[in-house]
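There is one chain below, alone, in C-alpha cells, taken in the form predicted alone.
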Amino acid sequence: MNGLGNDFIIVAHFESVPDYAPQMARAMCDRHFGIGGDGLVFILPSEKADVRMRIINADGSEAEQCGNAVRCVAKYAYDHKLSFREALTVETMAGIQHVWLTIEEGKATQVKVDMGAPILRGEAIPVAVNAENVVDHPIEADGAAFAFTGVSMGNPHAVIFVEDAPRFEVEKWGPVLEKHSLFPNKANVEFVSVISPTEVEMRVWERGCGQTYACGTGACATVVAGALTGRIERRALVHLKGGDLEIEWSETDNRVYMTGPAEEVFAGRWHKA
C-alpha cells in the first residue's frame, strides 16, 4: 500500500511483533531483493481500539508514528471488514488516533486522521535545547548554517525552511542532519519552502528510511512550525513528492488534523524464510 507514494508492506496476520521483525522488515524492503518498501507495517488486535499498528523501518528500526501509514492502515481495516465503521480508532507507540473515512462504492478514498497536539517542548521532542519552543534555532552540518523548528508529531520532526524545496539536495544535508547531535533519537528532517500563507512546499529525509515521497507526520510539523514561525497560516495544503496533504493546527482544541488519500497496489505472498 502507499500514501501519495510513501509505500508499506502491510501484515495483517499477526498477534504480536515477532522478535524477528527487524530482520523480516530489512529483506521485505529491499527494493532488489525483497518487495520493496519505506516499511513493514504490522496490523495487529487491540484492547483499546479498532486495530493496534506497529511500524518497522525498512532499516529494521522502529517508529513511533508515521501519518502516511495509519491512513494506509484504516483503509485496510476498513476495506477488509476488520472493522465495518466509517470512523474508527488506531492504537499507535504514541497513542490512540481517531480516523475519519470517506467511502466511495464501498471502499476507503480519503482518510482524515486526528494526529494528536504537537509536542513543542524541546527536552520532549526531544531535542538538546533547554527551550519551551525550538523555533528557527541554528544548527550547524558540514560548514553549512540552518535553522530548524523542532516538533514532536509522536515521532522528532526538524522542520528547515529553504528558498527552493524541491531543488534542495535532501541527498546530501539529509543524512547529516538526521544524525546530528543536537537530536538525541535522530531526527526526520523537513526541507520547506513557502509558496503563500495557506501553501508550502515540503521535501523529507526520514530517519531510518532517507527521501521518501511523503511523510505524514512531516507535513503536520511543517505546518505547526509554519504557524509558530508567522511565515503561513493554522490550515495550509501541503505539496509533496507524492502529491498533496491538507493539513489543519485547529485552535479550537490544539491538534493537528491530516486529510489524504490512501492505495492498496498489490497483494500477495512472501515465500522467504
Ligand SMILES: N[C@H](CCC[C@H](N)C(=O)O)C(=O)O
Second form
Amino acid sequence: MNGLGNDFIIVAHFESVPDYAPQMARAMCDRHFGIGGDGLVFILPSEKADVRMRIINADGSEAEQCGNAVRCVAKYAYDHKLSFREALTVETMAGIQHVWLTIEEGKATQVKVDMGAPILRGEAIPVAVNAENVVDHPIEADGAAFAFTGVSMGNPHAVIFVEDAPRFEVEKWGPVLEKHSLFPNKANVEFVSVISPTEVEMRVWERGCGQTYACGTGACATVVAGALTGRIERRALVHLKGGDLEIEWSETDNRVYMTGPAEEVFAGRWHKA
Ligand SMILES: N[C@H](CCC[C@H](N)C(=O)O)C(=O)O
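The form predicted in complex with this ligand is what I need now, so please give it after the form predicted alone.
Then the entire complex follows, led off by the chain already shown.
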C-alpha cells in the first residue's frame, strides 16, 4: 500500500511484533532483493481501538508514528472487513488516532486522521535545545548553516524553510541533518518553500528510510512550524513529491488533522526463507 507514493508492506496476520521484525523489515523493504518499501507495517489486535499499528522503517528502526501508514491501515481495516465502520480508531505508539473514511464503490479512498496535538518542548521532541518552542534554531552541518523548527507528532521532525524545496539538494543535506548531534533520536528533516499563506512545497528526508515521496507526520510538522513562525496559516495544502495533503492545526482543540488518499497496489506471498 502507499500514501502518495510513501509505500509500505502491510502484514495483518500477527498477534504481536516478532523479535525478528528489524531483519524482516530490512529484507522485505529492499527494492532489489525484496518486495520494496519505505517501511514494514504490522496491523495487530488492539484492546483500546479497532486495530493497532506498529511501523518499522526500511533500516529496521521502529518509529513512534507514521501518518501515511495510518491512512493505509485504516483503509485496509475497512476494505478487508477488520472494521465495518467509516469512522474507526487506530492505536499507535503516539496514542489513539481517530480516522474518518470516504467510501466510494465499497472501498475507502480518502482518509482523514486526527494526528493529535504537536509536541513542541525541546527535550520532548527530542532536540538538544532547552526551550518551550524550538523555532528557527541555528544548525550547522558540513560547513553550511540552516535554521530549523522542531516539532514532534510522536516522531521527531526538523522543519527547514528554503527558497525552492523541489530543487533543494535533499540527498546531500538530508543524511547529514538526520543524524545531527542536536537530535538525540535522529530526526525526519523537511525542506519547505512557501507558495502562499495556505500552500507550501515540501520535500523530506526521513529518519530510517531516506528521501520519500511523502511524509504524513512531516506534513503536519510543516504546517505547525509554518504557523508557529508566522509564515503560513494553520490550514494549508502541502504539495509533496507524490501528491498533496490537506493539513489543519486546529485553533479550537490544538490537534492536527491530515486528509489524503491511501491505495492498495497488490497482495502477495513472501517466500524468502
Ligand atoms: N521515518 C519516520 C516514520 C515514518 C513517517 C512517515 N512516513 C509518515 O508518513 O509520517 C520516522 O522514523 O519517524
